[in-house]
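First comes one chain, alone, set out as structure tokens in the form predicted alone.
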Amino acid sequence: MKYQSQAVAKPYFVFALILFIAQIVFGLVLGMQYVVGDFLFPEIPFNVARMVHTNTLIVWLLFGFMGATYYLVPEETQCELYSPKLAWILFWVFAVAAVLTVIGYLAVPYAVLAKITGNEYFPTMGREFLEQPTITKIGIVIVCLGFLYNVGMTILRGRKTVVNMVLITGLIGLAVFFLFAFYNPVSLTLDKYFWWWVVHLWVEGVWELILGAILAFILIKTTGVDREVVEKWLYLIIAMALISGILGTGHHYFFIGAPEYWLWIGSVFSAIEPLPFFMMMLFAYSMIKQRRRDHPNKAAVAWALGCTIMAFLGAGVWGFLHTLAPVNYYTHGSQITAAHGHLAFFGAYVMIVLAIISYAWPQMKGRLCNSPQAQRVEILSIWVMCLSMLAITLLLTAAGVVQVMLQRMPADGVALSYMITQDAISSIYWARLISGVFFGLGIALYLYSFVIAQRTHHLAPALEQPR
């Protein structure tokens, strides 16, 4: 670790990782809802395990960013980070909103939370992944504001790069596109076309120059390929994602009431959001193989590596199976929008966080690398999670495809009712489940690999000091 501000980055990935854990159980816990209806019923409803399950990712995913932005902006600036004290700070004050919040949708109902919260003086609540209460909402703003204060900071006394102004301007988009969160009009046409301007603008919009600019990171530091020959490939690649993903909002605008030219719109751009994606993975593939160094962190790189094609897989293809306009007609919010969800979320977001933890949890332990041990076994929860995600995948397609046929656009021309098609598809979801445990196992590899490199530390390259 080059600098000890950097040591900030710990709790920040530490209580991401924790969070992500939760977010699995709750998966666990509405997959078997899936198959098994008053499973946990009614300690823990159907929509109260959904929100948990949600919520935590989105939360556990700022986590990492932050914790990423903090561990790389000071070496990409080349000085200390403004204020370790404010990011300590504002850590605990995210984390204990983020566990009050988590405790108040198990504790009480929905309605019962959103009247202690306040909620009719200022509404805010009751939408998808919006759940939160609104003095949550302030609480992150807060949160964001200070941060970014703090990150800009420290960018401003120290050296700007292509890689710290794209993340900068991705963090940035990041808060300000979350502010529609409080805009919450009668009018439910209204309502979901700037909902979308969170959900949306957030993971097909700024959070990709996130993305981009923490694999650049990744792959300097890994590769040894000069600078200048990666910020090109990362201007094309952030050009591409915010031109494409910006007009690609209209693919949500399809059937909710907005003008007819969204059709149009929607559709062309959306055939255009896989080509950053794709541009992403060939980006990576490029910098391998022009490496000037053989970094003995492989992990890291294969996680790299492997959030590139899980990304344009997840993001790109699914994205692009369903989001034309006459297919979207009859698979809007069918399985096959699960799929894509949950394979363009773990390949873009999800890997690229666990990437930088690979990278950065070593050298802020003093070793370059963990022990070859610790990494064969990180690499092996690499392809337990990449492959049972995949399977997960697969499985909900074919059960979006089954929906699509028996209840949207039967054969017979008679459309069976939304139960019995789930009950048609039950022996799917519960191979989705038993995948979902497979990933599960996944991640306690991924966490036992740290054991394993606490235990075998004195085998791994120690990290050479500054002069």
Ligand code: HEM
Given for the second form:
Amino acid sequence: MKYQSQAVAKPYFVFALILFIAQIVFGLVLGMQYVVGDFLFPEIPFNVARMVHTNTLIVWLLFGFMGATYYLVPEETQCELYSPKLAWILFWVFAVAAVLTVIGYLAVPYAVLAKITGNEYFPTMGREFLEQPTITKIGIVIVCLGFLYNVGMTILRGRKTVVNMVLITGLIGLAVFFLFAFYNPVSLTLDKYFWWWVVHLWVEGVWELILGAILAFILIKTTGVDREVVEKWLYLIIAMALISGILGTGHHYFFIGAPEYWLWIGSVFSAIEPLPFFMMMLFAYSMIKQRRRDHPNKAAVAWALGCTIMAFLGAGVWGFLHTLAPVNYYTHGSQITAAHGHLAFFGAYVMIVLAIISYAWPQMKGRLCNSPQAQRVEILSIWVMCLSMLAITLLLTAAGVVQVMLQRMPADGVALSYMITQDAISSIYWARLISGVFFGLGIALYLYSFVIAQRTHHLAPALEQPR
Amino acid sequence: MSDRFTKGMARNIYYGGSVFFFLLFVGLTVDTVTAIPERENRDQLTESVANGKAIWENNNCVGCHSLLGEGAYFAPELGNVFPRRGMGNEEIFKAYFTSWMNAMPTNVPGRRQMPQFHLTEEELENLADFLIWTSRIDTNDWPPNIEG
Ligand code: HEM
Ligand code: HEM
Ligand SMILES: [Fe+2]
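Let's see the other form, the form predicted in complex with this ligand, since the form predicted alone is already up.
Time for the whole complex; same chain goes first.
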């Protein structure tokens, strides 16, 4: 850490990890309800647990991106953050809004939450991932604007590297596309059409810019490879991401009422979408191979390299698996979708946030990296999390194949109903639940590595003092 | 990567490519928005259907169910529940739907549960109209069969 103000990333990272734990606890509740249908009913119905699971996921990733930005931008621009105080104020606004929203989900029935937050005057609630009360959504926009102002002013004052320009472009895109969350027409098809401008254009569009920038930063720092080379890769990766990903949105327009030409456009362009993820893997691998120094933070490098591999598997391979219209006709909205959603989110976005935390956290504590003992435990936790997430993905894929074969492919009259099919899959869901418990153990191990790092801090190489 | 391929070239592909494809996407969106009213029968989108959509959202039905394949995967697809349970007859469907909603939760031990939403008769009528209207959207023949 070279600049004092980079330390405002700390609360963002801490809060991100707290929400991560909450996310997984509710994931386990969901996994349990899949096999024991009345588990925690009526106290926590499935839809409530699911909202908490997915919303905490998105929000902790946003905290992670913000923390990453506050850490990385001063170092890239070579000047202090414009206003650390604003960053702290926005942290508290966002954290309090997140906690209140989760309490709202859990404390009252959803319809009551909609009523007391005045959803009837400006209806935006009740759509997947966008379940937050309108007032929370407005809060998110305000936090994003303040954040962009703070970061923008910093970049204006300092050095404009490709990494921070790509990062801020991604962040501006994130804020701009979120505005479509406020558009909720009475037409279901239009609603769905523009809903994807938030969801797809985030994860397969602007978030890839954020991912690419954070990845490039970590690779520059840990391998010492020339910026020119890194920047060329970064441009090419994000070029491919947007060229394929924008029209690739069409893979969600097959069966919601949009015109037939989307069957072609969506299939063709989304079939190219794995390319940027493949390139990220090559990029990380070739930078590490050409490295000019051996950075002692092995754990951060492991997260970053692992991120590109798991993202390629989850987004690239599992995405391609069901993205062609004739395949998607059978797999649309099945457990195959859930399999892909888990591995893609985990590989691409969970892992990049954990990578930057792994790189930045020791430095914010005045160490170049953690002690070898702590790093060993952290790397073990990477393996546990990755392998159990792979197990979850493979099991959900198996569940999806059975579901398609019993429920979707046979003709009317022969096809089994949804509920009977689910009964037939229950043993696979049990195995998924067990894999989920292992994932939870992986997090416990990860958190334990922080304890070891603290205990063995005298064995870690110290950092030069911040300027 | 080869030296003949410069950073400037990569940057130009990024700017040029993303602007070009975004504009193309906006153009296609204009065409789609123009085509949707006919495909979804906008003329049949009555006030009752619109209210039904609001009730659907206010009760977060999509947190358990999928609708046209999007949402959650914990409970049956409802985009085609009208043909499945009403066999194309609105009266039969409404009778079925009302009794279903009022019978929830089943409280069958171990079985997946759907909450009781305490909806009025009018609200149930609106919801049923919304589901009927939804089932008539031209979805390129999805789902493959009646089970959804
Ligand atoms: C990191 C990047 C990605 C993430 C985080 C991601 C995440 C997701 C999620 C969460 C869904 C489910 C949405 C819902 O609930 O309706 C989904 C759907 C889908 N994704 Fe991705 N995805 C990524 C990249 C890709 C790529 C590269 C492809 C294609 C090659 C792809 C193809 C699809 C398709 C076809 C669906 C629709 C599934 C259905 O019909 O039910 N995704 N994605
Ligand atoms: C970092 C790890 C995880 C990530 C990134 C993640 C992500 C997600 C996402 C994106 C969805 C929405 C899926 C979609 O719409 O297709 C989801 C739903 C779900 N998750 Fe997770 N999840 C994680 C861990 C877990 C764990 C450990 C479990 C439990 C064993 C779990 C169980 C579920 C269940 C049951 C659903 C609901 C699927 C449905 O709609 O029927 N998740 N998760
Ligand atoms: Fe997509």
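Positions refer to the first chain, counted from 1. Computed from a predicted structure; not experimentally measured. For the two forms, the rigid core is made up of the largest set of C-alpha atoms that agree within 1.5 Å on superposition.
Student: Once both forms sit on the same rigid core, is the C-alpha displacement of G37 at or above 2 Å between these two forms?
Tutor: No, its C-alpha moves less than 2 Å.
Student: Is M419 among the residues whose Cα moves by 2 Å or more between these two forms after superposition of the rigid core?
Tutor: Where the cores coincide, M419 shows only a C-alpha shift between these two forms that is less than 2 Å.
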